[in-house]
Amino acid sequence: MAQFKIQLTLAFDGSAYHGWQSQRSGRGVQDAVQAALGKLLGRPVTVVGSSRTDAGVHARGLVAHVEMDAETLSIPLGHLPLSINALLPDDIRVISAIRKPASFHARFDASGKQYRYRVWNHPAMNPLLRSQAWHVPRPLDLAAMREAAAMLVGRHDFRAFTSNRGDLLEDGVRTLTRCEIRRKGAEITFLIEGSGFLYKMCRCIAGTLVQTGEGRFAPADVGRMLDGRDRKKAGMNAPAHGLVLWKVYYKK
């Protein structure tokens, strides 16, 4: 029987989950997707994701794959997202399902990712965004933040911008192709794009840039953080609930 893969694009509100990755508690987003797809197909399945996410982090465009064959997939591919979504909780949705060759791998074939971090910069929090944005009530110096963000673009050792998982980090070098800050009224959005990311790297970047906007760091300090490679010298990790895995890129 000819094997192939189905590429799934997923969106989820991560508030109630311990991240994407399967957990012993069963509270990983991966657990819920595997359970729904297994029930639909009548057999256990393994869904492989393009990325891990921290507890509380959201996604708009996480990509995953599942191995399949024509005999197992009795549902028309165009109906598959609707069928899976009927079995998923309301805070997880499959956006699309595409047939891919057996060689496709959601994680190893990814060429880049875009994350977005949202800040609500106003003395009063917008209650509609309380689970989607970090409330920063103090005024922020946007020009200083943008100057600091520009220093992060390029190929650098980002050891100062990652949290220790308890193991030795052998390679902290990553390439950021974009670190852009947009403001619309009280809402500030960080667009962080690159070929790969370290553990909690985006949250540390967002936290450091906000603290630069508050005057706790000068823009030039960001360059010294990169050179020093010392996590203690960089800023705080921004709260998880403001971060969204926006998109995963693949070479055409």
Contents of the next structure:
There are 2 protein chains.
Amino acid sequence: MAQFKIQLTLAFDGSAYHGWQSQRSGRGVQDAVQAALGKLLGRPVTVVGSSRTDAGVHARGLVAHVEMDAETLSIPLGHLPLSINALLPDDIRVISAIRKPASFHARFDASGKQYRYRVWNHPAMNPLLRSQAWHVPRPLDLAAMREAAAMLVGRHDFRAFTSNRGDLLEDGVRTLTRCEIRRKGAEITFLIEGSGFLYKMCRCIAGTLVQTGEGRFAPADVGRMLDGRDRKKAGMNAPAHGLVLWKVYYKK
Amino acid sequence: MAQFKIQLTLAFDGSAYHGWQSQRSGRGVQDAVQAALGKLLGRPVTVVGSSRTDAGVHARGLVAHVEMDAETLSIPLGHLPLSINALLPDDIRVISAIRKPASFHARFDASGKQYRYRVWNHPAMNPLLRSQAWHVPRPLDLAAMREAAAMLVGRHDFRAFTSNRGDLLEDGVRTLTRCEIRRKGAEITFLIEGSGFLYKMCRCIAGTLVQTGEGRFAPADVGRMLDGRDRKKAGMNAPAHGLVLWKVYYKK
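Structure of the form predicted together with a further copy of the same chain, given the form predicted on its own:
And the full complex, kicking off with our chain again.
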């Protein structure tokens, strides 16, 4: 029985990893965090994450928890990030560590998540963003994309926007609270926030919006995609490396 | 004799290079651009850059020129970036190519340059910026830094702020037109613009400003550094990987 839990907020460059989740290959971000924390605590630990992320997806604020017995934490909690970071590879960082009651669960208690998807929209890619943005060379119609994005906001069955087989999925209903498109020069950022997300849902939304911007779909088509609940009717999955898990929300 | 010149605007991630300038090792950005363009044109070419950049420094808008005879350019100029980019490694990109008179010179005609230096000011580094920002973990006094920055703006002898030996330097006088400090969360950007820069001058300015923010120097010390013209009295050189050559200006 845990006496308490530690909530970790993590940032990582996902380029070198097969996603958050622990892998037999050891190439999950979770493996690296567990190894560093295990070394620090002198015992094997399980770090439970708020989210599985796909291979190549990044994080600015993934939340995770670790079960703790009071006696195993020999350093002040405020020093924990520095100590773990010294043991982690430089593509993973613990941003903060706070104490939570034993009942806290990083995944089950999450009330919402914010993702950001970045596109570089210029004929030539920006080399400094090549591992963090999707290169879309052709001009995009942002007005059409914003119209399409607005249709996705709200409570919908997002079955058409997931790579889970829709016919096997019991409940595809999710609530999107924000789907905003920001442009700054050639850099376009989608801010996608919701109570929960289906498998690859963010990447399918980003891909569909870009294809709307390219004229492949009309904004109204996006409403029809939702209604049709058929993955084959929605757009492509945007590549993983443009996606960042930005923030995880908890009640209170 | 060149009939005309082509002006190239280049962006690169400098992490893997020993600076812009051609190296015996072949690890200059210039070497890679010359190899790609030479392949495209079917003859050896020299690409003259606006600026030498240090090893590890990045660029968003380095300008270069290439001498051309009308008959050697068999593709439309507008297609040139795409064609060169297909031959370049993905950490270098040609953003644009325009025609210039034979008299144009990328270095001698430059009337000014803008550099940006990025700092990540948080106890934990942002892994997504680890090759593009200097990690400064301690809190910085931005008001003091801005006061110091204001002292650097204008026409001064910047001998104290270069890694050339000051006593060997004939003319250390340069004009800084902007030295602004922008903060967005943990990200601090120095925007440094001037008519010309001494060797490592931007990195010495960024390092001195950060050390001012840490309380190592008072803002007034920075004025005294300028007056003293002694490199030993100014602050440290900030690491190369935080610096980006952002833009090169030309008259007209």
